[in-house]
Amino acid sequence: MSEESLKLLAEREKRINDAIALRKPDRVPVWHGVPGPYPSERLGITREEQMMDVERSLEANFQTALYYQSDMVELMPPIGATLDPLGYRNLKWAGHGLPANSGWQFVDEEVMKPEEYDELIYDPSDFMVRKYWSRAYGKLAGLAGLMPLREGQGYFAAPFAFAALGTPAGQEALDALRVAGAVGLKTVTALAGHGRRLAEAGFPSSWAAMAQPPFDFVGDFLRGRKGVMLDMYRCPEKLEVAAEKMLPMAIEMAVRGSKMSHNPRVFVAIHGGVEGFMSLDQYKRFYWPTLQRLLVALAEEGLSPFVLVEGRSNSRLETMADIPAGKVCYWFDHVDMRRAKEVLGGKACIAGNVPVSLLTVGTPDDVRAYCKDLIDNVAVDGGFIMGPSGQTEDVKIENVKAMVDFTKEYGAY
């Protein structure tokens, strides 16, 4: 690494961590969000071949950072090589679902139904792999024939337990998970020396691990978005209870995510919680208990959640301020940000909000405009980190380039 280079690395991080701990950094930190359409207008690099070619999704990611010389690069893994040959249900992608210049799309579906509740509660890990696995993924449906997990323990369990993988259904399984490990050990490993290469290059990784809010765990990948709100009114004692179940899974992912990548920033996205879709009552019943306690949980492990809040959330501001001080930051989509600034300040750092809308239909000037106003009335006195405010994939390249280059121009504290 040149000395010029791990001074920037140095700088940016210092300018984020800044921003996150409410101090004042030497200016706005902003970051350009996912490489959008870099790729495919100046690269030639297929939103396809960014979510199934390892080597050039994550070439176009080191230069689309290049390009746009923002604080912190952040990334779409190009998971669509893994999940293909599993057959994975729930997303679509280019070509895979979807037209060949589209983004991702993810499918809601009932994968667990309401009367199973007891057998997710009872064992987790059991579930996943003979119910969700074998449900969710269309090549693992062998995996259904199984006998409990639990019940695998010695030498005479053995014909029973592993009889289901003689099948045909049980050898199609094997095969898409030979297929499919393969593909995940190249991806993880490229992920690693892509995020050496980029801070190399000076840049510091957005984060590399995940928390799932545990009410979005049961609402995104078991119920789906029907099946919970549902169970909010037909079974809320077991939908609490599932919930609390999912919480040390959350953290436990987070915590080891992190270490794993010598990351502290952990992405969390809201779904379920916000305005539309829960009352405020239901909110701090269902949603914010478990959410507060992974928030708490990760901060008392030295790590920094990142939590993208997508969605109307201006009557959750004052219970989102129920967090230790300095240590998370709320990524904003629809949200009334200087209301944010007035409540969260001093408790939270605040992350957005600038338009996705702005930024692919809007012009350079408009964006500039916005920024000044967010730099003017939200980044006082810091605590702030200039953003788009959600997944940047139809934008125009010169808006974002607007934004980024604004903010380190006016950003100054």
The other form holds:
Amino acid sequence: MSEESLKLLAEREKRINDAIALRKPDRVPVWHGVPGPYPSERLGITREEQMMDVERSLEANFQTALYYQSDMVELMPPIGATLDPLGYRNLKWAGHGLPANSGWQFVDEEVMKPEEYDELIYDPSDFMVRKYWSRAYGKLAGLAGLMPLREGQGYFAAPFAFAALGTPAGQEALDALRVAGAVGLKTVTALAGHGRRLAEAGFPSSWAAMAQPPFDFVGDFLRGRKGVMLDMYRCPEKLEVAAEKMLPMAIEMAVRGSKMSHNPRVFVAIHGGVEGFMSLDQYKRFYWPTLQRLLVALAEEGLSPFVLVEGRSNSRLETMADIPAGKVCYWFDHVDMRRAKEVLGGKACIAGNVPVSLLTVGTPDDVRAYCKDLIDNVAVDGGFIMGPSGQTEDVKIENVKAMVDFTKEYGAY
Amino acid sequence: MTTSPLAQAVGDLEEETAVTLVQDKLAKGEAALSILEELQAGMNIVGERFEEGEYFLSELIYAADIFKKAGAPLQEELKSATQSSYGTLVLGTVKNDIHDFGKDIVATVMGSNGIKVIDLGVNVEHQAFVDAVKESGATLVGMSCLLTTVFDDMKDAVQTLKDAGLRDQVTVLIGGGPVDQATADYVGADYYCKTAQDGVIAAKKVLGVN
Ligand code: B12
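To complete the pair, please output the form predicted in complex with the partner chain; the form predicted on its own was given just before.
Next comes the full complex, this chain leading.
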């Protein structure tokens, strides 16, 4: 590692960590978001390759980082390569259900029936393998026939434990798993190398570990958006118990991921709790309690949750302020940033909010004006990170560049 | 207008009350169509509360499910009327709109009044209306639309019929919560129908049936 990049890495890491700890860094930190259009327009690495080709995808991420020269690098890992052989049903991406030049889209559906809450709560791991995997992955339908995983001890159980794998559906699942396993291993190994490569070039990774808000774990992947909303009325207690059950698992997963990657920032995305989807009362009853305990637990482990608050959230700010100070960073989509600063100041770092719509249809001058306003009125005493309001899929490259360069020029404290 | 207990139950998201009231009414021999109208009035309450910010998407979705569940026993009743067919209606909810309850009721009520219905579903492409008319020789097209933001899609759908040279062959009926006569004029439809029953009256008039 050259001395120059070592110095840059340390400076950038300190800048971000200072902001999260609510100190005043040397200047406002800024990050450019996911690579967006840069790889396909400038490097000829297509959207499909970014999902499917492990080397080219990571190369795209690296070159994009070199181009923007921002303070941290966000990654959309090439997960399509592993999902594809398994026939995963709930994600579409370029060339796989979507046109060649599109980003990726989650497909919301009901994977778990409301009657199955008890089974999920009784044994989540068994549920994950036999129910979730077999339904969400088209090629793993054969796993549904396995005997409950918890019964697989001793020797007499063996024929029964594995019999389902002998059926045609079971064999198909094994074939798919063999392929996916090889790609998965390759991806994971490459990701570790990629983190080192970025560091050697002077760039911190934005985060490596992830944690799912417990409510969304149930809503996003199991019950679907509609299902979970009905459950708030029809079986509220079950929904609450399931979220409780998911909480320690979410904590465990994030802590392990952070230890492995030596990156203290943990990505947490808020999907189902946003304004419009549910009332503030419902938010306070169903969404916030387990999310809050997740954030507190991660903070106690010395980690920094980086929470993407999608959608609108003005009415949630007071509730969201109830966290340990200087540990959490809220990455905002649409919010009144001045009010966010007022309510969360001294509590949480706030980040993002440069509208993806502006980055897509605006001009570099528009972007600079927006960033200037944030720097003058929100970044004032630290605790702020400049960045996009969400996924930078179809943005203009010159607009993202303007956001980064302007912040570096004008954002000195 | 006074609100009936059934409409109020739907509006207040009282699922069990709504389901029971429908059953009671059916048992008493009330007409399925008038029960449906009460359910629909309940959905209007929900819509108003949503607009006023009192209800959120979760309430909208729950109300939709209550409507479906409470209304289910009415379907059989509505379907069983006549079998012969006076004409054909191509029906769909226009592009970019996924509301389907109103459209489904129209399908049922039209069907029970002797009009054959080709139901294209929701979020229907403009061209799909054209294709279905060509294929079936239908003389009626029904478009359902619940969002003011997709009035232009409905207009384009009517235009697509025109471009295909089919506009003189078909009568276009439109309906759905926010639709009114001005909408019909704007999109170039022939009839605005406030209820499914209005649709039947218009269709019968066009087909020359009493
Ligand atoms: C239930 C509902 C939903 C459900 C729909 C479920 C489903 N499977 O249909 C869900 C939750 C999915 C939903 C989603 C949305 N909805 Co909505 N929804 C409603 C609600 C409360 C009731 C609609 C309904 O089913 N009514 C009952 C049926 C029976 O009545 P009807 O459709 O009007 O049909 C009758 C007549 O109009 C007529 N008719 C209808 N069509 C036709 C066609 C022909 C040919 C004929 C002859 C007659 C006819 O016959 C029917 C029976 O008499 C209305 C409120 C309202 N007042 O309408 C809002 C409403 C329509 N929704 C609204 C909104 C904003 C949305 C969303 C954008 C919300 C969001 N933020 O995501 C999305 C849009 C999704 C999309 N792209 O379409 C707004 C629209 C506002 C506007 N300016 O256009 C409304 C008006 C609520 C409000 N007051 O703000 N919604």
